[in-house]
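Heads up, the chain below is alone and in the form predicted alone; it's given as structure tokens.
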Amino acid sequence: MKPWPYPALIAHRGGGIVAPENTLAAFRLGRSLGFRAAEFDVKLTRDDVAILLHDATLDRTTNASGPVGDLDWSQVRGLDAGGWLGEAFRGEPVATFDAVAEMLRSTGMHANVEIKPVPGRERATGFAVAARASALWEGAAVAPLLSSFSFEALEAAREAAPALPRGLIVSSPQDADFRRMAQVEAVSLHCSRKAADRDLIARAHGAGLRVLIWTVDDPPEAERLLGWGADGIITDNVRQFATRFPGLL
């Protein structure tokens, strides 16, 4: 396999539970316990424009309700995105895409972006996040993975910005097609810790995969993964991995 440039912890959404997920304070957090690289989510506003948020719906993680799909980024942007969690986060903004890249590459970090397109909008989403990766990261040392449960939207990431590593999100072992990823060229497996076994990453890196889980929180379950070869290991717990395997970072 080639080499693999990303550090094996990640950082989730940002800043793990610590902080407002997909915001630019997560990504604040993150980096100050000393992470090199995080994971988030990236979809489009209605007018087409990359923000990042998990939910299909703004009702979770904002102080708006209903499918952010259907609005424009000019409604979106004065969301409160980080209230939710805690006063010391209120009036937080919801990032852009073009924002984080710019805050990770000005800070040295690296991006495992996952593209999450609202329901429909699996291929215009893979093709404009990809487009937006590929200017924004153009001449960095080291390229954003791009990743999604879509093969639709790896498909079309494909088409958009054909230098930029991909990646298969699966729930599920049954989920890990190969043969589907070997025609999107995908370069990892992006696996729940639920699915994962030592057999698993084994088939993977046979098929010349690398192999990261989501989303460990216990530290000897790491331990663990790490020890059957998993190549990234996705955490919310920001602040205990960040002290229990500092070299890892």
Given for the second form:
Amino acid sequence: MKPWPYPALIAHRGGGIVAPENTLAAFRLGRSLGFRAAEFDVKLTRDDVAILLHDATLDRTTNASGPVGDLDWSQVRGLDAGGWLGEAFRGEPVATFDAVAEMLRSTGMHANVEIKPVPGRERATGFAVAARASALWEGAAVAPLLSSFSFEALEAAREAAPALPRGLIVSSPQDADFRRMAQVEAVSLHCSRKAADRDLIARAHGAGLRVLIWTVDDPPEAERLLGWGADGIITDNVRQFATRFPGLL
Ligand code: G3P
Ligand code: MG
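Structure of the form predicted in complex with SN-glycerol-3-phosphate (G3P) (previous: the form predicted alone):
What follows is the whole complex; the chain from before opens it.
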């Protein structure tokens, strides 16, 4: 396996559950706790602006509703993506991929860019996000790690930016997933904690793949997984993990 440049601890959605997910406030929080790596979810607006949002709809994490893929950036940019979590975050906007990349690069943080297309836009999103990532991280010492549940998105990402590392996200890895990872020349398997065990980690390592596990919020479980050789732990429990595992940040 090639050298792995990413820290073992990765803040899920920027700042776990302590700050509004996928916003600049989340990355600020993660960084303030000492995190040097963050995972986040990127998709496209109707007019192909890459933004951070987990869900296909705006309902849960903004003050609007409906499918985000039906709106242009001009309609999304004024939304409140922080108030849902608390008054302290009210007014926090939806983050653009460009703004997050600039913040991460300027603070020396590593990125795990989850390509999370709205339904039906898998290929377009994989291509556009990878191409944009390539431009945004031009000249960087460490490339962003792209990942996706969507094989189609990863295939398109490879076409757009073959040099950027890719990982397949899988809830419960099967033989077919290992074949897919080989097809897209993935460097990593991003596996649910529910399916991660010693055998799976060993199998992935045997196939030349690093293993990142989400979402691990229990410190003893993280210790067990790391003991089995897990290469990355993606956590929502950012405060406790930063205190408990400072050497892994
Ligand atoms: O990238 C790992 C993890 O974030 C995948 O699940 O639903 O939290 O994006 P989700
Ligand atoms: Mg994600």
